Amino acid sequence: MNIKSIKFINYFSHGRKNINASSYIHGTAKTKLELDKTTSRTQVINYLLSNIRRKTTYLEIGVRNPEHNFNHISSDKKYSVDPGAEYKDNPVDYKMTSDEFFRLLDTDEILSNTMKFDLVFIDGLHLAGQVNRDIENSLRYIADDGFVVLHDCNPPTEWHAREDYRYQSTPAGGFWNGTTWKAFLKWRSESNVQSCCIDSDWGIGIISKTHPLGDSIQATNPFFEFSELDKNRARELNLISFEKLKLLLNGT
């Protein structure tokens, strides 16, 4: 048997072993379950905006293709921020990072540093440090009865929660939630905000200064270990359905 034949046999046997491994089967099944959930971030955002009884102002951080969400948001004024790393057309209002956007907003070089957004949607770089800064900055610029909404807060497996998007030879494939969940979980233990996570579309996190979404929790996962999240995610993330969110905001 020549070396080429041996390499082919090894390639085939190792590949078959990997795709039949319980972790691979479990991971791909979790992906399918998530894709089968029907409530989208667009639905949630539009519902939240519809509950604000005035003309609304919306900001989206991390747009990529605007047809995926931005173009379908119903708000009187809409602004978008994206540096264009993933979508070369990048038809947004502010072609820059969110850090740069908030820096210029603070110094009154764009828009106005006195303005308030009714809802800020965060779907930019899915790494905890960046997401945490985006939350902090957004909370400074939302109205008292406004909302900060985040995508990708409920990764189904550790593969989906990997730090490096490029590492795609996993059961998660090209699906990537990153470490957004860590930033959201950090804010779940902040007593000055209320928060919940809609159990659909990879986890739609919602943070509010005033609305009764869910009380803060004591931090029980200080090192942000995924296994601890996985065991306690209903409590840690305050996972609820879209229907439960409607009941909370209607006071029932």
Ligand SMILES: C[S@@+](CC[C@H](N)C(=O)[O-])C[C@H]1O[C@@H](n2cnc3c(N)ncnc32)[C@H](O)[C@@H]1O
Given for the second form:
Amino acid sequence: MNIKSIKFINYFSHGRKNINASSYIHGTAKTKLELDKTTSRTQVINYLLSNIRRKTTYLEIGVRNPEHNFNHISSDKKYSVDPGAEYKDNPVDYKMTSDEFFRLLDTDEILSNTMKFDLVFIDGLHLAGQVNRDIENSLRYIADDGFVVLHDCNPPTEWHAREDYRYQSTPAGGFWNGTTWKAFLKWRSESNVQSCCIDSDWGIGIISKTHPLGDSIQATNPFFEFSELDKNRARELNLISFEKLKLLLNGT
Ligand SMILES: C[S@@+](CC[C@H](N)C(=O)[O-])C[C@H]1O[C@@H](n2cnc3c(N)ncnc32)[C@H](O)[C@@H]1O
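Okay, that is the form predicted alone; can I get the form predicted together with the named molecule now?
Everything in the complex follows now, all chains and molecules, and the chain you saw is the first one.
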């Protein structure tokens, strides 16, 4: 199919009015900008794990197709959790929600409640309340020098940050970051952790108990309004490049 006929189909499926709306043009341009960024979550996670100079243990919450990330992570031990909502095969260690996983871990029914992960990658249900619980639980189970990493912390527009992923007739189309950014922003104000967000792959949030990633900020967006985030995202998320992250960690 050539570009001309794709445009023709788009024209009718989205409607002339929608496609020419400034919001639609803005949203699709923002999606393209994000897709053009090259640093991936996989690269960042592997870099962080390589910084921990011992045998490492990795946990991924929300895996979907493991070929997209999990299979490419270099760690001595790897564990995966996913209830299988989006991928029929669901080849994970724990076929359950993250809440159920941590409940069974706490009661010593799986693995061991004294174990520590070196890195937990949170990429399960992208709603702020759930992500916040995943962060709280992960922080209880990471080593002091470990990392909590989160996907989708930097939604380019309000449509990408919509609560309900089923609303796909928006300028974000099928792209969905959910409300993960709100949970990450909440933790940016916690004085007991350091945090930053790599400006690529929809925002790769990183939280640490000990590494100098970035001091906590005073909460200036108490109602988690998207327009406020959009105006101040560099400060609110502590948006940095992958190169800057390497400088921060090598300086320790
Ligand atoms: C965005 S995909 C994960 C993508 C993968 N981490 C990657 O990097 O390619 C989200 C996954 O989270 C899973 N999920 C949904 N609700 C969950 C929950 N409560 N706990 C854990 N995983 C969940 C879905 O089944 C889906 O497979």
